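The chain that follows stands alone, in the form predicted on its own, written as structure tokens.
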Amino acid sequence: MTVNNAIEQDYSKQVPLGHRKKFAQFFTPISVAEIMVKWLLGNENLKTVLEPAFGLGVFSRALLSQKNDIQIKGFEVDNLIFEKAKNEFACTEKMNLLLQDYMFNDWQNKYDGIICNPPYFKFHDYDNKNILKEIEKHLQCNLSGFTNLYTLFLLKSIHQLAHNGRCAYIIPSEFLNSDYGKLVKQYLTKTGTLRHIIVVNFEENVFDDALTTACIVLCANDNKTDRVQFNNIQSINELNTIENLISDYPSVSATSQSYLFSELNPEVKWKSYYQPQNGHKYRNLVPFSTYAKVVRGIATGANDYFTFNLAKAKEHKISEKYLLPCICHCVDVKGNNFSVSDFEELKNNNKNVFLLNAVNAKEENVINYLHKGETADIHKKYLTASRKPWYSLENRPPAPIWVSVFNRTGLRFIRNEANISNLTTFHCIYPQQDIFSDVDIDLLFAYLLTDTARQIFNDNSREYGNGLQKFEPNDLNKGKMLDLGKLSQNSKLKVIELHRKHSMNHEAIENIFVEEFAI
């Protein structure tokens, strides 16, 4: 029995990528496999083991080079692997592969091993609301619209744990920290067969041609432990620490990633758990909520229709008066003020920097355009198939700050002095004007630019691979940062001195709000 990933290195050279990210098919490397495969062959009693999410069998190969004496069943819902993978068991026996869809099907069985690499779909790439109804049925537990389904299939899998039964995971670490990942480490606290959360760095990817994370999640039902055990590892050149922990179980370190179940809150972000955070360094934070609010930017369902630059306009004789000004790419804002200036530079230089506002036109170049618009069907997007008139724009007041969605060496913030809108390539955020939150802009703008309001911001971040960050416009209203209210009235004025003054005065500002917060 193959223990490489020859097999894998083939199908891959053999099959279109199309057709591989069609059926999320994203291979385990066998270095990886062979230590999931060690928390499995912990259970003294191994005799069934399921592969949820079968592929070519990397796991059950790995598996059986060590013990041959189980019987295996595997499930798969594209033919094509299905079919190689049968081929390349032709001759195991006690080898159950089935063509089937595993969150469909076997929920009466308990295994004493299931180990899985699952298909990483999200909400609307899998048969979201049938799939949700079968989890709740047989579990008992209501979870959002929005789950990705890797996680389904790790709910259905602790589900199925015999007696003593082991169950290993590589999946993405997406849930830990996400809103919808609540109801599903409810579920894992809940039913207290969590041990350890292994979160690969996130500088590395673990999956070919996919962009995530990795965390590989070990589950046991044996009531040996009630401590769930966090680690990080830099690299796939580290997995000798999981080793360790696998021989050392059921001992568990008392180390500070090591909390009891009653600890574990499903409410917050779990990197809190396993990753040091930089506002435990300050006193006196708050949710950014209390001086600001952020929302997504403009969202059209069809950027390539409603972005206009002047060339374009000119060709559908548009006038500008049915154009709004707004920033349709990051790449296009350079510094941490946008001015009127910029964005004529980008005008005259032919950039996407207006969007169709066409509500109640009645020029006729106007009415032909959103005519080509419906016999384009663009009118039956997502989008646009939910507005009235379909052509219509979301109200988006311009927003006085923008925040970048995506980054990798830290939060942009931009002032938007030319007082346009944006679209989702940016947040919006709109300073709380009310008698318990108001706060100058310019002191807000200030904080915002500092190394700390960065590094405090990072705790509520969503990580994806290669270093890659995101933040949902929720993560930041719900984030913490420096209380500006009790910031002396002296510091205030001087930081919005030194601000004013666009000089580099940023480490002046910076060892301003040290002084005053840092514990």
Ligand SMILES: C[S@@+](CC[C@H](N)C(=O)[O-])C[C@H]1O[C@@H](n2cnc3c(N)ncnc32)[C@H](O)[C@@H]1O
Contents of the next structure:
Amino acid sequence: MTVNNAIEQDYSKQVPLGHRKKFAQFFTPISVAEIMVKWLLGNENLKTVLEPAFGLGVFSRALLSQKNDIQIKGFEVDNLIFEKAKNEFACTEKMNLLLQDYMFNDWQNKYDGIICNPPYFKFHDYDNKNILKEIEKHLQCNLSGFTNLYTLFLLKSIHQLAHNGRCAYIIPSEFLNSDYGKLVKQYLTKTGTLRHIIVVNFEENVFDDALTTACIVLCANDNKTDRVQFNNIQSINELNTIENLISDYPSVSATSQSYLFSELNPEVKWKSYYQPQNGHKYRNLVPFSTYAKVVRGIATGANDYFTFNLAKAKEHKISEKYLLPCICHCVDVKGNNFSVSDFEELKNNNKNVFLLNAVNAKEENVINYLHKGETADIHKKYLTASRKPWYSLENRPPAPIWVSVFNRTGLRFIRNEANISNLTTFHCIYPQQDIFSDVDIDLLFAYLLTDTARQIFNDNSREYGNGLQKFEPNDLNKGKMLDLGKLSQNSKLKVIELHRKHSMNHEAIENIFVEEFAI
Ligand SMILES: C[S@@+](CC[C@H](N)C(=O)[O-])C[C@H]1O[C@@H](n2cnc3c(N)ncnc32)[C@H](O)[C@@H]1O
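Mind giving me the form predicted together with this ligand, seeing as the form predicted on its own was just shown?
Entire complex below, previous chain first.
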């Protein structure tokens, strides 16, 4: 039995990416598979093993090279890969490979070991409703309608662990810090089976081009400990850390952060258990929503149709009266200020900086363009179909500050001096304007540009692969900031003055905040 990734590499060369993506066929590196297998082998009575998302059986190959006296059952839904896998394992009687959907079969059986890299699909790409029903029926628990399939695989597998059974999964870490993950985390703590979460910040992405950071989840259905250990590893060279964790089990390793089940709160982002937090360094933190409200930008539901540059406006003879100035692409904004002349420059360079704003339009050319939209079924799209009329835009006044949604280098805030609208490429930030939390926009913006602000927000971000972070509007609303209302009057004036004079003088501004708020 070969213990490398040659079979997966050949398959990836032969089979088009479109097919592989359709079934979420990204393969586990053999070095990772071998480590996960070690966790299963820690069960001295390992006799029956389940591979719920078989692919080409990398885990079974790694396992059989270590231990012979086991029976393995594998599930796979894609006929093409299934036939190849069957050929590969034709010589061994230990295998029972089934061309069946794991989520709808085999609920009654229990296993000594379950090992898996489950499919990771975007939410719309699978039958989430029926799968959810199936899992809620068997596990008697409630789950969010947005629960991603890969976590449902995990929950089912935990349910199928025999006494002393062990389970090893490699999955995106997204659920640890997202809303739908709360109920999943609740199940993991309630069953008392969770043992290790190892977050893997590999430079190279384990899920190929899927945009996500991986974590290895190790569970055991034994009563050997009531602690969960968290670890972060930064490169594939650190896999030996996991080996040590496994051989030390059930003792707690010195490198881990460990928590009793009773200390783990499913309601919060679990990031705080495995990543050093920045907020602790400061006093007087308040939720960002105290001073500002973050709302997502305008979603049109059909950007190609609704966005315009000057040439397109000329072609369809649409006058500017029906075009709403709007920033459509993040890359069009350089630096931290977006001025009227920046807008004019984009416009004159024929960039898309307008949205069709056709409600109550009487002009024939606009009406013709709307007819064209209907001919192309734009009015039947997911978002447009629910609007009246279908071409109306979401009501979002221009926001004085924008923040970029995805970022490699941390959050990016932009002062929208041009006072134009924005698509979802940015979130809108509206400073609160009631008497209790009125804040000078320049003061708020100067604060947002500091590293301190970004570090504190980072405690609340979602992680994706390749160092990419994402903030949903509520991650920011619930994120923390320094309570600017508590800044001394003198410092407030100094910050505003520095900011207005040389808005790039971040360091001097930073020092004022640190001096007043650092613990
Ligand atoms: C991420 S790949 C992992 C393959 C292999 N175990 C590995 O780690 O290299 C997931 C595999 O699960 C299969 N799959 C997708 N949905 C499934 C389902 N509902 N039941 C069983 N297998 C499924 C896919 O065709 C794919 O081969």
